[in-house]
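Read the single chain below, which is given as structure tokens and is the form predicted alone.
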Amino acid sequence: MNCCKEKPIIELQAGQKLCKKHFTEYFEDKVHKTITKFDLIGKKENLGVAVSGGKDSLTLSFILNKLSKRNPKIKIEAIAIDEGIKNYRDKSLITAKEFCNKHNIKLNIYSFKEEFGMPLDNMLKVLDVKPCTICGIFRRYLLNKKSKELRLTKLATGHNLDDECQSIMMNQFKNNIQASARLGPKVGVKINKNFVQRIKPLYLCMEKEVATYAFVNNLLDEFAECPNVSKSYRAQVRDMMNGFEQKFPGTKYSIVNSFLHVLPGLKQRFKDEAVNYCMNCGEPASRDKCNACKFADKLNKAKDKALVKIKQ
């Protein structure tokens, strides 16, 4: 069923076909309802937005910027991490810069090269590690550390329903229930001053919807995927879930909605888990040293070995 006489641009899960105008209203209303339902944003915030230059982060930034204009007490600024992935991140950062300049959003850029001594592409040449493993660890480390330095009250990320569905299934397959307890629209098990609260306003939006919104609102011209994604475990789970969704429409919604029913119990179960702090950098860690510092040590040793070989 069409929403009106205008040409539809998307068919929703329930079968309704929406034109550009009505889809935009539907999508923005869905995001606002998610923010309200899960109490993601207060009446006064110094809100950070993790921006990559991709469809999810630009869509999120665009909508939150509208919210900020309606409520001056909600201030936003963007954080971008330059991992150092040639012909991918350098291009997406150009898009991010252009977007932030156009919408008067302050953009803070931090790089692996400046923080850890070399870009990700070079790290993968000297370390025997999966790209997404070291990239994810360093990205999360920098996002939290820099968010604290910027005195942000919360950090919004562009994770959508597809992303959450993949994370839920990955944790199930790996029997990592404690990691699942940290999922949800609000990341983490409990409030900790050393963690800047992360929120996911696009939590109930399917990737297809986010891509459509970004395209019809001219937020970017083309969609690019990280060249390292195909090597990840997540990519395998993503393809599997897309297959299920195609055969059994509504599968992703069902998984995420079922998970939301058990999530409060998971958070309650792990709320008393102790938080350690890295003896090296002081950031939260599961042991005496955080994973970011462990990998940084490995990089330093690899660089020392390379220098020895050059001298020889």
The other form holds:
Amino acid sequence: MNCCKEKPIIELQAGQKLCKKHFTEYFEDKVHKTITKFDLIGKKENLGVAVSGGKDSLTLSFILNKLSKRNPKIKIEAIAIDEGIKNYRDKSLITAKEFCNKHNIKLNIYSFKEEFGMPLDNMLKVLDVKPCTICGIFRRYLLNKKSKELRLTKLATGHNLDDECQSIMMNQFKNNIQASARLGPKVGVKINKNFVQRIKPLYLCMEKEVATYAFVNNLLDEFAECPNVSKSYRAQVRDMMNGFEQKFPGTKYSIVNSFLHVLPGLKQRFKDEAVNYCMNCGEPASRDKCNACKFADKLNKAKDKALVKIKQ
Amino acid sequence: MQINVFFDRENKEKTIEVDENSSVKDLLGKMKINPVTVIVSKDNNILTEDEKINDRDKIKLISVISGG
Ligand code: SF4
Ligand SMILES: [Zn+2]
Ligand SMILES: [Zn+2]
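Switch from the form predicted alone to the form predicted in complex with the partner chain and give that structure.
Whole complex next, starting from this chain.
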């Protein structure tokens, strides 16, 4: 079934085929419905948008920027983290800068090098850890800390349906249900001065839909991939889920939808696992030190050893 | 017939031999690429899976899976 006489560019799962114009409308409508359904954005916000220069974050910024223009009480600004990944983040940050410039969005950039003393590429040379583990911990830490400093009311991230689906499955496979209690379209409680609430307006959008939106709206020319991603557990879960989606269309929606049914129960179950605050930096932590500080300690020790070795 | 395919993820151009009257879906099947993971374009326009392709078409595959 076609939407109109124009040439279709995508076939939705329900069999409907949409042209560029009607797909763009469909997609934006879906994002707005997500925002309303999960009460992601209030009447007055100082919204941060985490941008990486990839298709998800640019699509998100593009749509939130339109929203902000229609609602002057909703202000947005972008935060980018430069992890220090050569031939990947350096390039995507150029895209992010150009994008923000063009659309008049204020962009704040913070780097691992400035904040933790070295880029991710070097951290991986001195520490024996999985790239995505340390990358994710430091990035989340910085995003939260900087969001507080910038006095943002919420931080929007470009997580899409595929990302969420992968996280849900990864937590299942690793029996890490407490981590699942921290998933969902809106993370964190409103009144907590230590943790800035995270929202995911692309929560119900499939990766291919986001890419199609970014492509037809000319948001970026190429979709790059981090060189470390192939080593990750997530990439394997992703490929498996995509294999399933091809054979059994609708699988990803089903996983996320059924998860949304059990999420309130999960949150209830783990709500008493009180959040502590890091004795070192004051950021939220599950024990007395946050993961970022633990890794920073390891990094310092490893760095000293590395230096000693060089001196000898 | 022969189709000229550029796959951004591999940054490589290939020539793929497919049967007459093949569709985008057939081409991806031949290349063992999951349609869920790519956008298929010709002259900067997106093609849907059931669209027919022609001999000597220049096709670009854009990987949609995100990288971090
Ligand atoms: S794929 Fe891993 S290393 Fe690369 S940016 Fe994402 S989390 Fe960091
Ligand atoms: Zn139409
Ligand atoms: Zn800390």
